[in-house]
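Encoded as structure tokens, the following chain is the form predicted on its own, with no partner shown.
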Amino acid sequence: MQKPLRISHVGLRGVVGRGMTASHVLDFASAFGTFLGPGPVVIGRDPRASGIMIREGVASGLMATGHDVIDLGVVSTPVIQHAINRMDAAGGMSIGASHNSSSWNALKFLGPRGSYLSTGEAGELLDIYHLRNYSFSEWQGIGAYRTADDAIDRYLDDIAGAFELDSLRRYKVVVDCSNGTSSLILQRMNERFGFRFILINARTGGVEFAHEPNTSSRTVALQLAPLVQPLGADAGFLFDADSDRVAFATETGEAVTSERVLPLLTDYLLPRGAGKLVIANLSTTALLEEVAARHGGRVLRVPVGRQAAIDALSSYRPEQVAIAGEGTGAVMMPRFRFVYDGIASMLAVLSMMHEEGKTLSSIIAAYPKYSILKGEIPLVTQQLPALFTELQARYADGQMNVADGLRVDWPGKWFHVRVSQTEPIVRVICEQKGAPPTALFESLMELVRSYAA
């Protein structure tokens, strides 16, 4: 069985009540308030039913450590990140479990630039939490609490400055909102800018979702793709509950894996900017190297996790980086350097269609075929060293990378086995140019299961 609570450098994530409790929330908020420098802290949440309870604990912990709290209400993490920069805040906290089911919730910690914490910063926060070394204020120094109801509009102001929205309004687009924050943003875009987004699963009630709020190709194929062609739409997009990940379907009703989002936008952005570096994690498709090479770009592979991407981004000047992202459909573009933003990614895809004068299906058809298979096995911690030792011995003929679990590459084929940072599972990913690497994948899954038993 999966453990209902996970505390790591990524933050706090768990099943509310059975794993993640109010005391966890208060402690982590107090630790984060202690960690941050002076200034207000911006918070927001996704629509999950547990969000209000958790918001109260977050606000209490932050105010107790002397910070004013600015509550944006139900908004996406990208909206919170934009607000942190705009308000010159000390940092922010996002309450929401993105792609997990409605029983889960999570705390995401954001620094003064609106970015996710670096590995070093996350380690410092965890030290404060584990030591319970909180800096509580005297009664007269306790922070104040206020709400702000214009965060989505101010976020859309930034979006309008980055994209030629007038040229994109002609597209008819179906969007599966997964009962998440994208519903509120896209409804407002329809009102303000005259878009024709057709929204499904747009109700933001948080007791249950219409389907698991993830961006897998299976979810696209079952929920979104069958609607695109009958509605005469030019494209379909699916978001997770937090709107930071996106996947899509073509106008013909073809479900496209979220792995294609980063290569597609790399192909779009590399020739349009000075930066030639593409930052991606070890679990992301090898199509990325082919696309980057077309434009003289270079792919930097980092461990999975947003801390690793932030560490890498911070090591380069802004003008050196063309794009950063991962195979889940989470992408950071140069204009919004530290923000994984599914809404911005969708608009970039539509911009590519407009500027190239092509349908989405014709754009996708131009890329070589890569087939990726993904699986997961419940985690058994004590078995992991032996598992990775056997994997290295069994696949010693490939090129190995042990920066995050084990990735092994051969010409035209690779696999990655690693422990998830957000869920108590071992992930198995295999990719091959052309046909799916079924035999390799099944062999790896069988081996991992033998250690998880």
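Throughout, rigid core stands for the largest set of C-alpha atoms superposing within 1.5 Å between the two forms. Positions refer to the first chain, counted from 1. This is a predicted model, so every value here is computed, not measured. Compared with the form predicted together with the partner chain:
Taking the rigid core as fixed, one finds a CA shift for Phe28 smaller than 2 Å between these two forms. Comparing the forms between these two forms, the C-alpha position of Gly39 differs by less than 2 angstroms, with the core used for superposition.
In the core-superposed comparison between these two forms, Gly405 has its Cα shifted by at least 2 Å.
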The other form holds:
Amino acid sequence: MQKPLRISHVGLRGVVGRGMTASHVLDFASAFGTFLGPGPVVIGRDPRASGIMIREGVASGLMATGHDVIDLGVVSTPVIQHAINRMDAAGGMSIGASHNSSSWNALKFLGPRGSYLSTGEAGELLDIYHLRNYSFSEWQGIGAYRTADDAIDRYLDDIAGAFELDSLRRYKVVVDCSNGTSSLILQRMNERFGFRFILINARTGGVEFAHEPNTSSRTVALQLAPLVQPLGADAGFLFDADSDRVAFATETGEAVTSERVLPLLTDYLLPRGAGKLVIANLSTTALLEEVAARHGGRVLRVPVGRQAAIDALSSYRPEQVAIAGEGTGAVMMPRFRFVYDGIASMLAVLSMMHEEGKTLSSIIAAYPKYSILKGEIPLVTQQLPALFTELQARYADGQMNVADGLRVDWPGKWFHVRVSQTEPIVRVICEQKGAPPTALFESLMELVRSYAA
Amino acid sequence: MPREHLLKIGVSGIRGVVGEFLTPLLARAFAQAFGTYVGGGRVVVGRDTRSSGPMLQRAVHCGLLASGCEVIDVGVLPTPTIQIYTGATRARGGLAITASHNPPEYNALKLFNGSGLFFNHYERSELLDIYHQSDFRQAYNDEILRLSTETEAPARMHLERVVKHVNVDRIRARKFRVGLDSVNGAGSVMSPGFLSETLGCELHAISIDPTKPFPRVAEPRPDTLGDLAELVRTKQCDIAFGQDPDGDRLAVVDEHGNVLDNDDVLALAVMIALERRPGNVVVNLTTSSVIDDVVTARGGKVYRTPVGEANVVDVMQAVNAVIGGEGSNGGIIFPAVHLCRDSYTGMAFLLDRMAETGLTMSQLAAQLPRYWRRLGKTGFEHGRLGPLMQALEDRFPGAKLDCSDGLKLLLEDSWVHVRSSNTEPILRIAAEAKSEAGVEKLYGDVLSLLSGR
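Having gone through the form predicted on its own, I am curious about the other one (the form predicted together with the partner chain); can you provide its structure?
Below, the chain from earlier opens the complete complex, with every other chain and molecule after it.
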């Protein structure tokens, strides 16, 4: 059972009314307003109904701490990040629970230039929150509120400078918007650039979503993949609610796992930029190492979660990094200031199709087959140290990484056992080049289960 | 020196200095308690022009939406207009964000029930219990309702009700030269149109910019309306009106530039109302005896209540009063428009009377019996109130006593009323007599007794 509220370094997330309340919203907005330097703060939200309630609280807390608030309305997180940078704002807040169901919502905190907060900064924000030590302005210093309705267009100006839109718009593409913010951006691309995006689940009413807005291959297979071939489309894409994650289906109707997004884009970007470093988490496919090696690149493995990727990024100069991302289809590219941006990822995939002159299915088919198995088992917190000790002893012949649970690599095969950050479970992931590593996976599951209740 | 705590949460609602004391956190919590108390449904929210208003209003929206209420934002409007709209549209309740006549660093929440009336004593204490227990309704995503704006209908509804009770044609025919000082408050958005367009007056207005701060002390009194009196003299106005920031209180200046005593303004309104329909009149204990003279002469009965609009309104409902009010506060309550203090009813009544009689404002005022009044205050120590009141009683052995709100001593041809303030640690003293020397002696005696000098 997922807990209905989670407060961590990446922000605040919960089931509205059951875990996340208006009280949390005011406190966090006041804490963030206290934490930020002077200047305006940019806000935006995904279409969930609770977003209006949260926006009012967020605006109030920021105004009370002396910040002017610029409300972009219903926009994706990448659009907010773009606007922060463009307007030279002090920071921003994104209201939206990305891949969670409609009953959830979340606050994400963004620093100057639209960057995610580092672990140190996020820790300071949490300290202010826990101390409730807010700096409220006196009556003359309270901030003003205004709306800006051109944020999507200004973001698309930037997109138009980064991709050859003229050669991409000939593709016929079906998109499942998961009732999220991608709907508004893609409709605008159709109007403004003459794209032929066919949008499904594009209503942005905010009370009910057509399906869980996540990017798992099961979700892609549900509605999107079966539509691609009958419509004669060249590809199908699916975004989560705040369009930072993306998954896709080929023109033949095959649902491609979101694991493939990062290797595909790595293959596309590595030869086209100066950066040679690929940052990915420990649970992401080993296809990445194989693809990177072809272009003289190197993969840096970091713990699971956005925060670890952000902290890793900050240790390198931007031009050293080619790409960063995770198996969920969330990918950051240097051209987009290292922001998880599903729209940019989709356009990069289309650019790859265009430049290589190939169909999506033939691009996918060219990669070697890797088989991944995933499982989860409820945990007994007290047993975890013993579990990891035994795992290390049993698999001492492989190459170990203990940055986040345990990952062990052998040539052509690896596993990762880790504790979830969001649910009280142990996750087991196991991958092998070629056939599924069934025997290894079963014995891992059995061992983990022996430490469960 | 003890730290000064500039916040009051009590049966009169929540009021304080914005910043360190009155925070958006408190406003959100109070609004959510209010939303829980009224049980969801539509709630009307408006405000005066204080700089903290937009920030606090958003916190209030957040709390109301989180409790499952639908919010109608009516923006900057006078308090009576918000009350009338709340009652007329059968909303579940209403909130005005205004600290009325307090200085600009203050703000407060005024709370109305579904009839657009101030919460009575019992409603307020029940609300306070919910607030203190933080026992709030927490709406889930699919229970969160809309936030919409309504800027035009409330003012129209209010003014349509007012003009039903006067002869607009005869007022328009006179083309009165009228001065106006709305203190850049909520009246700024409604009074100029009402006077010049609806009532056809030649308007000479100062301080009608709702985006600017209050240019004078917010309470409209003889000593704060110097600019308006000057305007009357230079523009040769027939009459001039001074409002407080939320447009419930009214002060009146005659054609010579003399600011009328607020008790006399109420007495004139009472006279006008009773001549159309005799009946009961309700005023607070501190209101002048001029009311008794005016009412008795017209065969009516006067009821006295403790100070506070809600107290007056409670009794007005109980005795089906024709009119009522609070003299020194400049509040006229005319139930045929609405059971609330309304400066617009006052303006219309006086202009109509001038048109009807052909008399000037000073001539109308001269029809009233003459009393001399003295208002003041003195500090007191907590715990000393009982002995002080006892000493006062002993000092005037022959007096008739009224203990319903502090102590009122009724003497031959004079009275004195001493009560502790609901909002500050002070004693308010009001004295009245038939001669100037009489009131000075009475006031002086009481002040020296209370202050121990």
